[in-house]
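Presented as C-alpha cells, the chain that follows is alone, the form predicted alone.
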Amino acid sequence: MSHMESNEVPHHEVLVVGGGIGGLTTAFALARKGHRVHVLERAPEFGEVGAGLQLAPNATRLLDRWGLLEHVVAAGVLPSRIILKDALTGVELTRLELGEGFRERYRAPYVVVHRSDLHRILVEACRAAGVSLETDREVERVDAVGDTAFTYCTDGVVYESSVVLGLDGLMSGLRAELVGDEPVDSGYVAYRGVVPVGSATSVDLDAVVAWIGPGCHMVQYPLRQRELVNLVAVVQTASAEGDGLSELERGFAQCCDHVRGALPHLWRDRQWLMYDRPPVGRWADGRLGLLGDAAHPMLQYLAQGACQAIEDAHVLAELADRHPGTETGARRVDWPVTLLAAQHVRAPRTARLQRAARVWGETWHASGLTRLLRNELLMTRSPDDYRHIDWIYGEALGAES
C-alpha cells in the first residue's frame, strides 16, 4: 500500500490506530453500522505474531451476531472440555465441560483458533465491509481542534477524522496522551510453540489442558481442525531478558514427565514478557478514545484479552447509534459523548477482569501449603458449578444489547 503525498490531508470519519485483532474488530463493528473507517497499522504488513487464542462465549456470541463465527470455527477447534491438572503430579484437579449444556447456558461455543487465522478472517471481513487499511504508518500524536481530530505520523503525514480510536496495544503510544502510567512486569515470561499433531505425544485433541505448578504452568490445546498442537509455557523469570533453555529447564524441573517432555517443542528464539497495567477509569478525552489492550491490558490467565476487545468493539458500535451528533453527513455521531459512554459501560467490567487475572495467576503458581489447599478446593468442585465463570461468559451488562 503506497504512502500518500505529505501535502495531502485525508479525512475519515473514524481513524483506528492499530491493525491487530482489537483494531480490526472495532473497525468491522463500526463499518457494518455504516461508518467510514480507516485503519493505520505500524507494521509493513497486516499479520499476527503468536500462536493459539481462546475465544470464550462472551466473544463468540458477538462473532456469531456479526456473521463471522462460522469462519472462525472452520479455521479452529471446538474443544470438548477445559481441564486443570497439577503440574508436579499430573493429577487432574477439575474440568469444565464445553458441550451442549455449556453452549445452551451461554448461547455460544468455546473456540480455540490460531491468531493468524482469526486475524486473516478479520482483515477479509473489514475489506468486505468497506474498511480502508493502510500499513507502515506510525502515529506520533493526536490533536483535536473543534470537531476534527488531527493525527500526526512520524513521516509527516497528517490525517483528519471525526474520532481517533487507539487500539495500539499494551505498549500504546496514544495511552500516554491520557494516562501517565507504565506497563507492570508480572515477573513471568511465556514461551510458545506450535507443532504438527504427529510430533506431540499424549495430546488430548478434544481439550484445553493447563498444568499449574509452583512458579510455572503449561497450556496445551489443538488448532486448525486438530492438525496442530498449541503449547504455551509460562515460567517465573529473574531477569527481563530471560536465559532461554536453562530458564525453562529450571522452572519446570520438578514437573511431571508429560510437561517436561513438551519443552523441546517450544520456540527458543522468542519469548513474551508478561505485562499488564493497573485499571484506569480514563479512556477518552474529546475525540480520542482507547480500547482493547491500550485501555485495559490484562494478564493471560483468564484468556480474556481478545474477548474484551471484541466486547469493546460491540459496545462502541451500539453506543454510536444512541448518541447522534448535530452535524449532517458522515459526521452524524457525537463522538466525545459516545467515547465517554463506552468508558462508563466498559471500565468497571474490564477492571474487574484485570484484577481477577492477577489473582488467578497467583493461584495457578501457588506453592507449599497454599498449593495443597488450592488443589483440595479444585478437586472438590462440582462439575456443574458455574459460579466463578457466569460473570465472565454470561451476558455482561453493556456487552450485549
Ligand SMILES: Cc1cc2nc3c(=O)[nH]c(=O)nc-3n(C[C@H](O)[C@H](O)[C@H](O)COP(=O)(O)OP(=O)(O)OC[C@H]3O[C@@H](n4cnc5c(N)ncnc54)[C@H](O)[C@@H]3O)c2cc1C
The other form holds:
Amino acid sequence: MSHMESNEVPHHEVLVVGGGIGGLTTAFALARKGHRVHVLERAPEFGEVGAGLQLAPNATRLLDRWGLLEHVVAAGVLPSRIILKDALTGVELTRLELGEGFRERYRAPYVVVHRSDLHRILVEACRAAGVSLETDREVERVDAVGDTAFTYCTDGVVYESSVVLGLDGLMSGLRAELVGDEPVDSGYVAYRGVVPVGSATSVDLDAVVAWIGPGCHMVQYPLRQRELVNLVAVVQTASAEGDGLSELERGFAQCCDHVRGALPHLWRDRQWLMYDRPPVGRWADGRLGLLGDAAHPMLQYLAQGACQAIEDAHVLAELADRHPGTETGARRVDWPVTLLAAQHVRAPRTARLQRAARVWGETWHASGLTRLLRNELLMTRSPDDYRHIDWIYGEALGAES
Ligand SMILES: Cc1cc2nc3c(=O)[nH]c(=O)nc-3n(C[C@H](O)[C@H](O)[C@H](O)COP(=O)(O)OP(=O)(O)OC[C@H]3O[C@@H](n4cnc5c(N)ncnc54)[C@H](O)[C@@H]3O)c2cc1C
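Moving from the form predicted alone, what structure would you give for the form predicted in complex with the ligand?
In what comes next, the whole complex appears, and the chain from above leads the way.
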C-alpha cells in the first residue's frame, strides 16, 4: 500500500527518486526556493539506519543557512576534537581541534548526529516547505519526451515531471541509464553499533576517536546529547557478505585492549560492504540528473558522502535560479542546462574526494614500515594545523557562490 500525501494526479515539477539524506536535502533546498517537489522512496517507511553521522562544516554551514542547524545541534553533539590513535598501541598520533578557532575558520561547527534524528529533521523540514513524500514506490526507469520526463515504477505507476533527480544511492538503478559502470568492492566491511553510554568500554565523550591499524580501524563518538556511543569497526574481508565474529576477531587480534574491548558491542546481524565507484563526468542527460551517492559514491574514510550530497542540493537549487526556462508557470527552469551546470561545478570536487578517500583509507590501514612512517609524520603535526583540510571544509566548494 502506497502512502501518498497528495491527491493530485502525479505530475510534478521536480521528481526526486530516493528519500535518503541526499534526496530529502535536495527536495528541501529546491522547495524552499518555490519549486514543486515530490519524493519517491521504495522503502515502506522513510528512515535511516540507526547509527551515527559526522557532519563537517562544509555541510553544517549550509544547514545553518537553511535554518536547520539549530535542530541538528540540539539532537546531536558538538565534539571538541577528532583524535587519531594507533590501533595496535593505543598511542595518540594527532588531533584536530574543533573548538572556537575551528568554528571561526570555517564559520560552522563539526557536529555528530544520529542518522535517524537528522532524517526526521529533514522529513519535517520537507513537509513544512511543501514537499510531497511518497513511500513504497520503486522506480524502474526514466524516459524523456520533449519537455516531460516519464518515470516508470515497478508497480506500473507512471509519473510526469519536468526533471527527475536520481538520489537512489550507491547501487543506483538510474545511474545505469547514464553510466555503464559497477560499484567497486574495496575489500573492507564495516560493522556498526550504538550503545548507551556506560555500557561500552570507556569513551571520550568530547571527541571523535579513530584507532587506525593494519587492515582495520575503529571509530567511536558520542551521540544524542552524549547519551549514546556510536561504534564503527572496519576490517578487511575475504567474504562477499562479511563473516561476522570471526573476521572481526581475526582482523582486530593485534589491536590494543580498548579496541578489542569494543568489539562485542557491534551489531552482528548487519554489515556494510565498503564500495565506491570511480569518478565519472556524466551525471546528467536531458531531464535526468544524478546527485549524492548515485553520482559520486565514495569510501567513508573522510566522512564526506552525506556532506557532499548536502553540497549538491545547495548548488542545484542555486543554479536553478540562474537558468530560467522559456516556459511560464512551474516549468520556469531550464532543467537540462541546470543539470549540466551542476555537474560541471560539482564533479571535479567530488572526484577529488572520491580519490582522496581511497588514499586516506590506505593510509589508515597501512602496515609495516609505511605505518611507522605515517605515525612519525602525524605525530609532528600541530592540532591547529588545518592546511590539509581547508579544501574540504572551507568555502572553495564550487558550492557557495
Ligand atoms: C559506515 C559508513 C559511515 C559513513 N559515515 C559518514 C559520515 O560520517 N559523514 C558523511 O557525510 N557520510 C558518511 N557516510 C556516507 C553516507 O552515508 C552516504 O554518502 C549518504 O548516506 C548518501 O546519501 P544518498 O541520499 O545519496 O543515498 P542513500 O542514503 O543510499 O539513499 C538512497 C535512497 O534511495 C532509495 N532508493 C534506492 N533505489 C530506489 C528506487 N529504485 N526507487 C525509489 N527509491 C530508491 C533507498 O531506499 C534510499 O532510501 C558513511 C557511509 C558508511 C557506509
